[in-house]
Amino acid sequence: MSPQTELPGKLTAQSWPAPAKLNLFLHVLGRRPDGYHELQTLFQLLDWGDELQITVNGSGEITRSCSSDVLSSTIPESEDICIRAAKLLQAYCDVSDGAHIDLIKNIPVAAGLGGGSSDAATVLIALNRLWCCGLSQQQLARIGMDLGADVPVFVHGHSAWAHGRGERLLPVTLGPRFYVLVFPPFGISTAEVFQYPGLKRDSAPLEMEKAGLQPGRNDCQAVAVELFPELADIMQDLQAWGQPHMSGTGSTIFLSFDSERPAINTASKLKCRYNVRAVGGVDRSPLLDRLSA
C-alpha cells in the first residue's frame, strides 16, 4: 500500500504506522496520591501494528471508519481515542480544519499491546505534520498523557525502561528480537486489573543495570489468571516451546527468541492450536521512519 492514496475531490490519504509494544516486564510499585499506580516496565516495540489513513478537510470536523467490526460496534465514534486524540490537539492548537481517520485494526483489542495507545500516538504525530502545528515530541507526549499513560513511548518511539505512570521514558537499545505473540480468545480490561483487591502493589524498585534487559516477572499476570483461569492453562502449554510472558495488563502471551527462523518455525507448529504471529522486536519505531520519508 502505497503512503498517499488519491480519493476523490483531490484530497490525498496518507498512510501512517502505529506499532504495537510489549510489556518484558511490568512492576507496580505502589498506588500515588493521584490513584495511579508506581510502575516499572521495559517497553520493546514491534514491527507490526495498526495501521491509520489520514485525510485532512477543510470542514473542521474529525471522523473516523474502522475495520474491526468489534471496535465499531463497542465503542461510539465519539469516545473513539482517535477522535479524541485528534480534537484534542485541534483545540490546543486551534486548528480551523478537520480530518477523517481510517484505522485499520490489526492489533487486538484489550490485549496488552497497546493498540489505542499506539493508535492515539500516531494520529496526533501525524496530524501534527499535516496540520502544520509545529509542536515537539514531548509537547505531544504531554498531550498523550491526557489519553493514556503508554501513549508517551509511542510518541518518542523508542523502546524504554520506564517509570511513574510509565511516562517517565529512558530510550534503550534491545537489539534484533523476536516473538510469538499468542492472542487468546478474549480481552481484559486495564481497569478491572488495577482495581483488583489481590493485585500485588508493593514490588521493590530495581535499577535498570543489575535488572538487566530481558523478559521478567509481571506483576499483573496472577490477577489475569483469577479472572481468566484458562488463561493459565494456555502458559502451561506454551512452556513446552519457551518461557511464557503476559504483556501488560492484556491477554497476549509471548515467547521470545534469539533469532527469526525460530520465532516463524515456531509460531507455524502452534497456529493449529491458537491465534498466534511471529514478530520482530525494534528498537525505532516505524512511526519516526514514516516522518523522515
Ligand code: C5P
Second form
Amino acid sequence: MSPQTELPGKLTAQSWPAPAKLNLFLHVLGRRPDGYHELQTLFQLLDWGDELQITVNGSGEITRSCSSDVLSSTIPESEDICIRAAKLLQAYCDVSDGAHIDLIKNIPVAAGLGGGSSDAATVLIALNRLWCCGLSQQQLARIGMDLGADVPVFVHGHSAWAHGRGERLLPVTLGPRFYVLVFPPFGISTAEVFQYPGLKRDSAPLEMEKAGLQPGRNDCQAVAVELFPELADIMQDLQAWGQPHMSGTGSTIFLSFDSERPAINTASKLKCRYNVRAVGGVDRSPLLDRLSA
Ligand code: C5P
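Please move on to the form predicted in complex with this ligand, as the form predicted on its own is already shown.
Below is the whole assembly, all chains and molecules, this chain first.
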C-alpha cells in the first residue's frame, strides 16, 4: 500500500514503519530498586521490521487488526501494546479523536528484536503527528518508557549506546553493516530471563570509547541456553559461518558482515536449515525519514 491510501468514507490510512533492533552486546550490571535491571547495551536499528497502517477517525475509540493470527488470537485488544500506547497518548493529550491500527507483523514475537516496543513507538510518533498533539520526542519517549524499556530508542530513532533500563541513550554512527538473522522456532519471555536466579548480574560498567562499537557478550545468553538447550546447538552449528551472537533475551541469533553480498550468500545457504533473513543496519530509523517525508 502507498503511504496514503483512500478508504471509503474519506478516511485515510497512512503507512508507518516500525523497524526491528539488535542488541550488539548486552551487559547486566545489577538489579535496581524498581525491580528492573541496570543494563549497558548497543542498539543497532535495522532496515526491516513491521508496518502499521493508521487511520484516524472521530469515534474516540482505539481499535486494531493484525496480519498475524497468533497475535490477534493470543493478545486481547486491551493488552495489545499498540492499543495501550494510543490510549496513553490520547489520555495524556486529552484527545477526543480515535484511531484504527492495522499491524502488518513481520518481526517474530518474543525474539529479542524489539517488535512490540517498536510498534508502540511508531503508534506514539504517528498519532502525535496525526492527532496534532505537539509533544516533543523527549515527552513521547517518557510516555513510551511506561510501555517497555526498549520503546525510547525507537522513539529517538537512532542506533545508540544505552544505559539504565535502556532509556539513557547516546546516538552512535555504526556505518554500513549487514546481518543474517536466524529465528529459532520458539520465543523467549524477557521477564522469565530477567527473573532467572542464575542470571549474571555483576558485569562491570564499560566506557564506550574503550569498549568500541562491535558485537560482544550477551549476559542473558547463558540463561536462554538453560531454558532452551537447542539454542546451544544452533550457535555451535553457526560457528562455521562466523561468530554468532544473541539479541536481547533471545531467541534471535545473528551473524555480522561488513558488506551485503556475503550476508545474502550466507542467508541463502542457511535457509534450507533455518528460518533466516539478511538485513541491513541503519543509524537512522526509517520512522524518522517517514516523519520528515
Ligand atoms: O520493559 P519490558 O516490557 O521490555 O520488560 C519486560 C520485563 O523484563 C520486565 O517486566 C522486567 O521484568 C524485565 N526487565 C528488567 N530490566 C530491564 C528490562 C526488562 O528486569 N532493563
